[in-house]
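Consider the single chain below, provided in structure tokens and representing the form predicted alone.
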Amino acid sequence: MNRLKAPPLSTDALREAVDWAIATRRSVRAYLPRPVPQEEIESILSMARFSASGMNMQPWHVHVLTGEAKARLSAAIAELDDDPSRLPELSEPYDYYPREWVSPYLERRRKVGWDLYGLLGISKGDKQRMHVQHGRNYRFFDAPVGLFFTVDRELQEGSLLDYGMFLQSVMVAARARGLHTCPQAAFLKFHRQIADLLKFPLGQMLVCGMSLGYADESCVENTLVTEREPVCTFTTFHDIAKETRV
């Protein structure tokens, strides 16, 4: 990839293509069994490696699971998830979510949860069906590819910011190839078991998991499209020249 070459499309066509890939990225929770060739996975990761990182540290490391390797890990995690007596064994490597939910984040969290459960016909008191649905995370929602992302524990919060850009690049590059993804923090509480099963290098910390594949558009859960706040609600424009004019 020549990073200095001219764009392959007109400015308007390029903007439309990039905007489409960003806007159509969503968390897909049901996939077709259609396999994703290794060359396609490598192509996605090859594009994502151009993500920005402080001092070009490139703090990412990716574990790709398919076939029997993915099935064995999913079965091991499901066995743990279905055994409440083993909950004391579990802990998360870092706080992804706030320890105490406050507005407006609490309302947004609740809405996406109940919108999904509503599509699936799961009522608020149906804990068993909620557990089963949540457990689909650990099968990567039947996607043919599971990804785990790790980072060196010695690095600091800035590297997690860099990692977020890398993850977004993976997801956008996947959309450009007709694929969908679902980034998954649900795996975090099993980070020790995953590290043992996949033999993570010493000092590597799990950042998140991700499903990758072709969406099964016949599944009702894939009709969920989450809402986004308009720019005016999270942006403040400062015209310094106007503010200092006399």
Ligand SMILES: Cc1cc2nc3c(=O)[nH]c(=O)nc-3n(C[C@H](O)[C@H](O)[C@H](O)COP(=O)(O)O)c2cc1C
Second form
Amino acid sequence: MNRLKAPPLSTDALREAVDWAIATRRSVRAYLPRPVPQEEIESILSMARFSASGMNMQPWHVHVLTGEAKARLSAAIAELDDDPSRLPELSEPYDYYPREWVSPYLERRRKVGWDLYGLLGISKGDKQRMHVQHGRNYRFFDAPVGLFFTVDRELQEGSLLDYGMFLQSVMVAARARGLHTCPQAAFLKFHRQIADLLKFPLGQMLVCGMSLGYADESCVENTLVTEREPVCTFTTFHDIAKETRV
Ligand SMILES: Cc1cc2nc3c(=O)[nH]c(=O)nc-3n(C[C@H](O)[C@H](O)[C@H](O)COP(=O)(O)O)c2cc1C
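Got the form predicted alone; could you also share the form predicted together with this ligand?
So here's everything in the complex, that chain up top.
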């Protein structure tokens, strides 16, 4: 891709296409068994590598799992997840979520959780069905491709910021190819076991996992559309000239 290339579409069509890819990216939690050709996966990563990173550090490293490799990893993690006695062995490589949930994040977290469980007919307190649904994470929701993203442990928080841009680019590039994704922090508590199973080079830390594939639109969980706050609730426009003009 020539990065100085002129847009391939008119201004309106271009905006519509880019906006469509961003807005239709949503977390899909049920996939068709239809395989994703390796060239398609490479093409997505080849676009995502154009993401910005401080000092062009490009701190990303991707592990792509399909077929037997994905099945073996999923089975090993599912076995651990189903065995409460192994819980004390688990730890997370970094704090992704806050240690204490406060407003408004607590309410947003609860809403998305109950909206998903509500669609699936899982009632509050049905711990067994919640465990089973959560466990679908470890099978990548049956997606044909599982991705793991790692970063050099030596790097700082800024590299996680860069990583977020890369992950979004992967997800948006997937949409442009008719594919869907679900980023997954659920794998973090198994980071040590995943590092062993996939033989991560020493010093590489798991950032997150991701499902990639074609959505099974017949599954009710894929009808979940999460809400967003309007721009005015999170934006402050500063225009000193305007403020002093009055
Ligand atoms: C880094 C990251 C980790 C996430 N981890 C999980 C996960 O482990 N399992 C899951 O089902 N969804 C996960 N999600 C999806 C979020 O729940 C989802 O992005 C959010 O509810 C907004 O919904 P949307 O992605 O459909 O727009 C994760 C999202 C991000 C960005």
